[in-house]
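So this first bit is one chain, no partners, the form predicted on its own, shown in structure tokens.
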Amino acid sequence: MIQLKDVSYVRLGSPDLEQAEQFATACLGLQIAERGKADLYLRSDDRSHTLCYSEGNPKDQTVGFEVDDEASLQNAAATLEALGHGVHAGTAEEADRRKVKAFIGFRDPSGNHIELVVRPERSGRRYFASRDAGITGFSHVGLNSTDPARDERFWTQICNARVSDRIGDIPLMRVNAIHHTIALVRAPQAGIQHINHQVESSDDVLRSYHFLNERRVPIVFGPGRHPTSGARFLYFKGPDGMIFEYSVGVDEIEDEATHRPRQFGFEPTSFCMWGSKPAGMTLPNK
């Protein structure tokens, strides 16, 4: 069993780093940590970075998860290779670009590019937002899945993900106490479905709703409240069509031994108990 500790970073290809920087700082509210030759590193908490835009194809999308140590990384590589997943052992130069001690890369059953990392760097400097969005940290990702049931087995049986709740066939899975770190959303191809940052209060969610509306950033879902995690949320579209989310108040699973995943129907009220409906997702009209 591969023991994931937490989500570490997201890497996104972008043909226009200037546009990506403008959005990430002026709209999303991240802090520039470093500009490389072809990389833009952005902070959202005490980590050295949690989002990196790299010059390239926007279809190049990677999610990094932290594991305990290099022995755990080697065991993970052996496990994945035994199951037929091609594993790339990161070079020292590649690890340096990710600001980690070591990493491996592979693709999950849907083809999502996943990296497992050891010792991601922290920053001795306080995160200081480029705008006051109230961000407290990078929290979770939604991943596209061509077969959610198959991919749920991969993440729960090979990795240590546990299902907190399901909406239809969408599993919301945790790797620590937070209600979910990974959500698998049915889609025809691999990719990152959304990127979540936690904010400090419901006021921050509503302030950003008006702030982003004024700047004509497309709002695609919310403001609303998830009946699964209890979080108040706002989803909006960034460069290259990537969806970002602010949320606050996500539940934690207090008792691992007794928690039983709840099953919600695939209908609008399962996504938002306030009545908001996600744009671009076909749901029954209930």
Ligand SMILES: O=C/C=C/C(C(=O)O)=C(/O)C(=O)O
Contents of the next structure:
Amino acid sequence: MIQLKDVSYVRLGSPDLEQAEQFATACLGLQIAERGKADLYLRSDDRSHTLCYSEGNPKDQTVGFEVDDEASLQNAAATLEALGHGVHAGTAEEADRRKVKAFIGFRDPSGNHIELVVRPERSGRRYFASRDAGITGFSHVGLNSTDPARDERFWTQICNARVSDRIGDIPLMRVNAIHHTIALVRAPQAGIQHINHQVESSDDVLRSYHFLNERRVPIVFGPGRHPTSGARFLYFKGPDGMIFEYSVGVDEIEDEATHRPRQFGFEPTSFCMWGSKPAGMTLPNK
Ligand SMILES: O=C/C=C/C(C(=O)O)=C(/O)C(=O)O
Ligand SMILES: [Fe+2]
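Mind giving me the form predicted together with the named molecule, seeing as the form predicted on its own was just shown?
Full assembly next; the chain just shown is listed first.
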């Protein structure tokens, strides 16, 4: 069994790094860690980076997850190979670019590009936001799934993710105590459906609602509250149509041994208990 410890980073291809930088700093509120030749590294917490825009095709989207050590990485590679997932062993140069000791890359059953990494770098300097969005850290991703039941089996049976709750057949899965690190969303093709950053308070969510509205950043859902994790949230659109979420107050699962996933109906009130409806963002199909 592959033991995922946490989500580490997202890498997004971008045809326009300047536009990505403008959005990430002036709107989203991340800190520039480094500008490489073709990479823009952004921080959201005490890690050296949690988002990297890389010159290229916006369809190139990767999520990195941390595993314990190099032995775990080798075991993971063998497990995935045995299951027929092609595994790319990251070169030293590729690992440097990701600021990790070592990594492997593969595709999940829907075709999402996933990397498993060992020893992602932390920063000795504290995170200093580019704007006062109240970000406390990168927390989870929504991943497109062409078959949520199949992909739930992959993440839970091969990667040790645990289902915290389901909306219809959409699982919200954790890899540690936090309610979810991976949310599957039914879609016709692979891709990252949204990228979540936690903020400090509900005030931050509402402040950003007004801040982003004034700057004509499309708000696609919220402000609202998820009945699943209990989080207050706001979703908005960034470059290349990528959806970002701020949220606060995500539950932690107190007792790993006794937690049973709750089943929510596939209906609007399962997505927002305050009555907010998504605009221009398709609610996942059942
Ligand atoms: O609409 C359902 C979303 C649920 C949550 C949550 O419970 O916090 C998410 O953040 C999510 O799926 O992204
Ligand atoms: Fe989310």
